[in-house]
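Only one chain is given next, in structure tokens, and it is the form predicted on its own.
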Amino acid sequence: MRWVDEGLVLQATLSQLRRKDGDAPARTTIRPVQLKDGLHYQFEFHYPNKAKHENVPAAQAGERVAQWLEEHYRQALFKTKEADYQILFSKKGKAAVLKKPATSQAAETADHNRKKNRVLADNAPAPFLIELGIMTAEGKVKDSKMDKYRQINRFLEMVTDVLPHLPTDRPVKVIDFGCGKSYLTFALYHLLVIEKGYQLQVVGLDLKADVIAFCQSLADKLGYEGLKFKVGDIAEYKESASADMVVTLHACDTATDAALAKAVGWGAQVILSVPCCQHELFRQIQNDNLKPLLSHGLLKERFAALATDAARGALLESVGYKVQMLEFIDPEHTPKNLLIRAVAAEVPESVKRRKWDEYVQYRNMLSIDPYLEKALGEERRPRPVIEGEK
């Protein structure tokens, strides 16, 4: 296939089976990807319930399409930025080939006009966002669903900022507390296996049976065969002993804790965070020169929330991540907006030190005894600096 041994094709769609009762996909979308090794085309094989990906190298996509077409589809359609073209095969096998006007280069530069370049772009369509509700069949997003779909996408570009973070040698391994529905886990494992090409193995975990059940079948259909989900607490999780990312999102008061400690103790290399409903400091700030704030309780609530998150970034840094306080998705939308990204790297003790100190006289400004100090333990605080040292 000239187009695709050129790397030419943008698109293209492999349709009408040549028999009804074989077990070939009703169709097939294949479009090119850029991998860590280089360009591939992704192969997307449309089964009645389900969708299985396979990443094919460049060198060897057109002679993988030249068979599907001969084995079993009667259609194609190569999307170039030149021009479309269409093939048609008689009964007899002879095929005719349609020269048109080229559709993707007019909506790739309208589609970039007017629009942000998202990770999961509109209009692609991607089987887990189909599954869940957000996007058709045809790949438009949902107008009810438009704030998720920009919450994905927004999740997605914070994943891709820390990619070099992640072993490339073996599977990475990925922890993800209080998973819910699960729409960011689908599009983590989306973007690093289908879109990166990582081998990935993730486990899903939260306390909510049916939940779980749904996000396994789903993983199951879209054989997702990397992606487990398991009912279990966030702080009684004994399954693993190490990881590589652990992802928490919105994970009730001190369960944001728990899993930090235990992403820590694992040696997790990245680490992000929503936290949600942060309860335990308001009942401990005490400062008499807070009054005017602590003595309103809207006002309190809200500084509680950002003493929290800041005792968990200074904690983070003291035990050697380098830590970020992201902005998730426009207030606008949710007022639970915070992403705290940290990342492991290879920081001086002093500095570790200096970050301990920083945050003991933080918390007994406020007088907080924060749940995350005692989760991470004595053994990881840094030691005294010696003097001379740097």
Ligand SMILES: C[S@@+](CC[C@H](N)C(=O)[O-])C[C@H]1O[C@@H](n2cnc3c(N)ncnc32)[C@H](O)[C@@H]1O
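In this text, rigid core is short for the largest set of C-alphas that superpose within 1.5 Å between two forms. This one's a predicted model, so the numbers in the text were calculated from it and none came from an experiment. Residue numbers count along the first chain shown, from 1. First, how it differs from the form predicted in complex with the named molecule.
Relative to the superposed core, Phe89 shifts its CA atom by 2 Å or more between these two forms. After superposition on the rigid core, the Cα atom of Val360 is displaced by less than 2 Å between these two forms.
The rigid-core alignment places the CA of Asp23 2 Å or more apart between these two forms.
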Given for the second form:
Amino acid sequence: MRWVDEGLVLQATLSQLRRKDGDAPARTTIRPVQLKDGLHYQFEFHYPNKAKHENVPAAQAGERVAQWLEEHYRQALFKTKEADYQILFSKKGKAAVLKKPATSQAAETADHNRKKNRVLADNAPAPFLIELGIMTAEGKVKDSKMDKYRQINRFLEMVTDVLPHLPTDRPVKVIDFGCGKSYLTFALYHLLVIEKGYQLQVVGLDLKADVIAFCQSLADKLGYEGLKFKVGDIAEYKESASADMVVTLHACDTATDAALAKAVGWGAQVILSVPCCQHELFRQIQNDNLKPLLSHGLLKERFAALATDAARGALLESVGYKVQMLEFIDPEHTPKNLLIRAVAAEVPESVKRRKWDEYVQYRNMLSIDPYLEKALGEERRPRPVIEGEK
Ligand SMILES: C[S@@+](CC[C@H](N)C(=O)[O-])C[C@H]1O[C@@H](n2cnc3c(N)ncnc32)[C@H](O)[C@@H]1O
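Coords for the form predicted in complex with the named molecule, given the form predicted on its own:
Up next: the whole complex, starting with the chain shown before.
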């Protein structure tokens, strides 16, 4: 089918099953996706309680569409930039093609979104966003969910930047600690598996059994086979011996530190962490020279949060990570807008040692005793610099 092979189809829907008692999906939709190895079409098979996905190279997709149509469906709608084509098959197998004015905005939307740097386009239905109530069934982002939608896109931009640090020759292992309702976990899966064709094994961990049950049922419904959810405490989590990427978004107080320590212990290449509720150091910080700052509760709270994240950054640098402190989303929307992005790097021992010494000086100046330092353990501390070493 030339329209598909040449990438002219922006979206297609095959429907009206020829046989109601067969095991073919009630509806199949296809759309183009640009993967690492070129243009593909993503087939989404809609079964009663779940969807399955398959990415097919564009050059083979036309034949697959023709075959599925012939075997299973009596109706198809192909949306191209120039026109919409509806194909109807009579019971005797005779096809009628109706040409209608183009309705798909996908091409313009894609351009528009590229300009705005959004990974997930508005007006392009993404099943997980529809299920999570962020988009309508037609793919329009709901006004009330615009902030969440922006946050998801911002997160995916940050993930996109670190993709070169993740393996491509085997499944990428990701752990999302304190995943909660998992908007961002589903978004990560969508981006890496469905949009980019990675193999992914993701575990979302949270203390709340009901939330985990909801997330697992949604993953099953969406056909996200590499996405598993488990109930558990971050600090006690022992099921994995390794992870390529550890994500911890808004895990409260020292739960973030427990997650960072696990990530370092596993040698994770990438850590993405949005801390929240940094209470630990609020109770500890003392320095008489800082009295004007520490004697006002509000100022002390804000300072303690920044001081906590500075300690985390310094500790991660002392064990060999390159660390960036990034603005997660516009502070207008939430004060919890700092993202720590850490990437494992080849850092000379002397640099690690210097970072450690800077950290010790800082920690002593504030009279603090952070959880993360203890959780990392003494064995991870950089060794003393040897004379003449670079
Ligand atoms: C504010 S929610 C954030 C959810 C999600 N990561 C997000 O950013 O939308 C924090 C989640 O962390 C979970 N949590 C807090 N401490 C935890 C711990 N020690 N172990 C596992 N989960 C924890 C909570 O149950 C909650 O669901």
